[in-house]
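Taking the form predicted on its own, here's one chain by itself in C-alpha cells.
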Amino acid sequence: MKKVITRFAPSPTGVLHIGSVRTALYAWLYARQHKGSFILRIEDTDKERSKKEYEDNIIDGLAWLGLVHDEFYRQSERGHIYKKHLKDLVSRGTAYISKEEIKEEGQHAEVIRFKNPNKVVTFRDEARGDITFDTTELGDFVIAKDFESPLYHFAVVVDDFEMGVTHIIRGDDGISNTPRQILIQEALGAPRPVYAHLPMILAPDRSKLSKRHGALAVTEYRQEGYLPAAILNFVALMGWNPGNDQEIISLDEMIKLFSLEKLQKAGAVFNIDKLKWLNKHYLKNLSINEARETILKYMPVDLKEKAEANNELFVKIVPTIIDRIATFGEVASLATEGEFTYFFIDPEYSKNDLAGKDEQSFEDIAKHLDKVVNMLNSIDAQHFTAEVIKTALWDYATEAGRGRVLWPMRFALSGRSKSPDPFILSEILGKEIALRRITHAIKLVTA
C-alpha cells in the first residue's frame, strides 16, 4: 500500500479556530493511525491577508496541542513549482492566456484559465458517499492572474500532487471546491486522493458558530486555563464516534479507534458545558506539582507571593483548589472574590456570623466550639487528618445538631459562608492554625 500522507492547509489569514482544530486532529490522527506522514501547508497565496502573525498563531496552537507536523511548507515559497505547471498546461492547450477587461478600471488584463472538458465528475467521500457534479456550469474557470499567481483551486491541486498527499480531510465547505480540483488533477496526471468532508460545528441553536457561542482562537481557551488534553478529547467527538459510549478517550486511544468510516454526516453541536466537564476531568488527573506551577500562573501576584512564601501550605490547598475549578481561569476570579487569602491570613468577621442560620446564642456557639478544641486537642498533629477529625467531631455533632456545632467551627476557620468543609480546612491549616482560629472564636462570642 501507498504510504498515507495527509495535510491540514490552513491560510494565515486568522487565528486557529476550533473548528481547524478539529480538521487538524482528524488529518493527524489517520497519518499516525497508518504511520504516514502529517504535513502543515500555509496557504498565503493571499498576500495582501495573509499576515505572519496569524501563522506563528496556528503554529503555536498546533504543538500547544502536541499536533506535530513531519514536513512544513509555504505556498508562498513555491512559486517556481506552480509556474512550471501553468506553462505546462497552457503549452497542451488544457489552460490558455485570456483577456479580461478589468470593470473598474477600463483596462484589460491576461488571466490564465482552465479549458473546462464539460463532464460529469463522480467522487467518493468518505463521510457522505458518492457525489456528483455536471462540470459544465462551471465554465472555463480562471486559475492564475499570471504565470507568477496562481488562485487557490490550482495551487492546492499542484501542492497535494507534489506532496504526494493521499487524504484529503477538510471541512465541507471545500465540497464546492473539489469538482473543479479534479479536473485540474487529471490534467496534471495526478492521482485521485481520497476524500473525507467534515460537517459543520453548529451552535447550540444549530446555527452557524459564532464567537458568542464557542469559536474563539485557541489561544483564548488556552489563556483561559484549558488543558490540551481536553480540547483534544472535546473537538475529536464533534464529528466523529469511536464506535462506543467512551466520552474520556487519550490521544493514544484516538490513533488506534479512528476511521474514516465512522465520521458523522450531521453537523456537531458545541457544547461549553461537555467541554469543562472533561476539562474539570484532566485537572484532576494533573500531579500536584502540575496543577500547582499552573495555579500559581492564575493567581494574583500579592496571592502568589503569599502561597510561594507558604508553599508547604499551598501544596495542601491545591486538591481543594481543583475541586473548586473547572478551568484554570477562575482561580482569578475566585482568588478576587478571597476564596484562598483566608488560608494565608486568619479572616476578620463579626460574632454575628458564626450564629448561622440557626441564630444560636453566643453562650451556644461557646459551648460547642469549646467542645471542638478540646476533641481536636485530644488528636496528635503526626494524624491530624480530614478523616481522623470528621470521625472525632461527628458523633457530638450528630447529637447537638450538625449545622449548630459545624457551621460556627467552618466560618471561624474561614470566615466565609462558603468553603471546603471544617474538616478539610482543619487538614490544611494543621492543628496549630485550626485551634487558634477556633479559640478566637470563642473569645470573640465571649467578650
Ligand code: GLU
Given for the second form:
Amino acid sequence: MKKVITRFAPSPTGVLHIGSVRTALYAWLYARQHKGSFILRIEDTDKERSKKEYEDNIIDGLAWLGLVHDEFYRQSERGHIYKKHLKDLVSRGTAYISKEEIKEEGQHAEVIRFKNPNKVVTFRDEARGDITFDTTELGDFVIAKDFESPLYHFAVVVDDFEMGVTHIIRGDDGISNTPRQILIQEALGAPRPVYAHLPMILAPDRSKLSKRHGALAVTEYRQEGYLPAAILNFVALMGWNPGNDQEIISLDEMIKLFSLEKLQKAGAVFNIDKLKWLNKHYLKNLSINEARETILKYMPVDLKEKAEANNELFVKIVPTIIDRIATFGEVASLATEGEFTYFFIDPEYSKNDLAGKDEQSFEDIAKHLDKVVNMLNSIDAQHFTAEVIKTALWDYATEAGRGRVLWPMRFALSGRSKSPDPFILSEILGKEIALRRITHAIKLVTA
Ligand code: GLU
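Output block for the form predicted together with this ligand, input the form predicted on its own:
Then the entire complex follows, led off by the chain already shown.
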C-alpha cells in the first residue's frame, strides 16, 4: 500500500484559528494512524498579505498543541518548481500566454491561462459523497501572472503532486476549488488524491463563527490558560465522532479511532461552555506540581512572591484553586478579588462581621470561639487534618447551632463571606495560624 501523506496548508495571512486547528488535527491524525507523513506547507504566494509573524504564530501554535510535522515547505521557496511545470504546460499547449488589456489603465499585461478542456468533473468527497461540476463555466482560467508568479490553484496542485500528498483534508471552502484543481492535476499527469472537506464550524445560533461567540486564536486560548489536551479534544469532536457519545478522548484514542467515514456532513457547532468543561476536566488531571507551576504564572507578582515564600501552605491551596477555576486565566481575577490573600496574610475585618446572619451577641461568639480554641488545642499538629478537626468540633457545633459556631470560626480564619469550610481552612493554614486567627477574633469581640 502507498504511504499516506497528508498536509496542512495554511496561508500566513492571519493567526492560527481554532477552525484551522481542526483541519490540521484531522490531517495529522490520519497520517499518524497510517504511519504516514504529515506536511506543514506555508502557502505564501500572496506576497502582499503574507506575513512572517503569522507564519511564526501558526508554527508556534501547532507546536504548542503537539501537532508536529514531518516535513516543512514554504511556497515562496519553490518558484523554480512551479516555473518548470508552467513551462512544460505552455510548451504542450495545455496552457498559453495571453495578452490582456487592463481595463482602467488601457495598458497591456500578460498572464498565463489554462486551456480548459471544458468537461464534467466528478470527484468523491469522503465526507459528502460524489460531487459533480461542469468546468465549462470556469473558462480558460488564469494559473499564473508570469512564469515567476503562479497563482494559488496552480501552486497547490503542483505541490500536492510533487510532495506525493495522498489525502487532502481541508475546509469545505475548498470544494469549489477542487474541479479547477483536478483539471490542472490531469494536465500535469498527477494522480488524484482522496478528498475530504470538513463541514463549517458554526456559532451556537448557526451564524458565522466569530470572536463574539468565544472563538479565538490559539494564542489567545493559550494566554487564557487553556490546556492543549482540552483544545484538541474539543476540536476533534467538532465534525467527527468515534461513533458513540464519548466526550473525553485522548490523542492516542483519536489516532486509533479517527476515520474519514465518520466525518459529519452538517456544520459543527462551536460551544465555548463545552470547551470550558473539557478544560476543567483536564485541569483536574494535572499533577499538583504542574498545577502549582501554572497557577504561579497567572498570579500577580506580589501574590506569587508570597506563594513561593510559603510553598508548603501554597501546595495545600492548589486543589482548592483548581476546584474553583475552569481556566488558569481565572486565577488572575480571583487574585484581584482577594480570594487568595487571606491564606498568606491574616485577614482584617470588623467584629460585627463575625456575627453573620444569626446576629448573636459578642459574648456568645466569644464563648463558641473559646470552645473551638480549646478543641483545636487538643489536636496535635501532625493530626491537624480537616477530618480530625471536623470530628472534634461536630458535636458541639450541632448542639450550639452550626452557623453560630462555624460561621465566626470560618470568618476568623478567612475574613470573607465565602471561602472553603473552616475545617479545610484550618488544615491548610495549620494549627499555629488557625489558633492565632481565632484568638485574635476573640480579642476583638471581648475588647
Ligand atoms: N492555503 C489555503 C488556505 O489557507 C488552503 C489550501 C488547501 O488546503 O488546499 O485557505
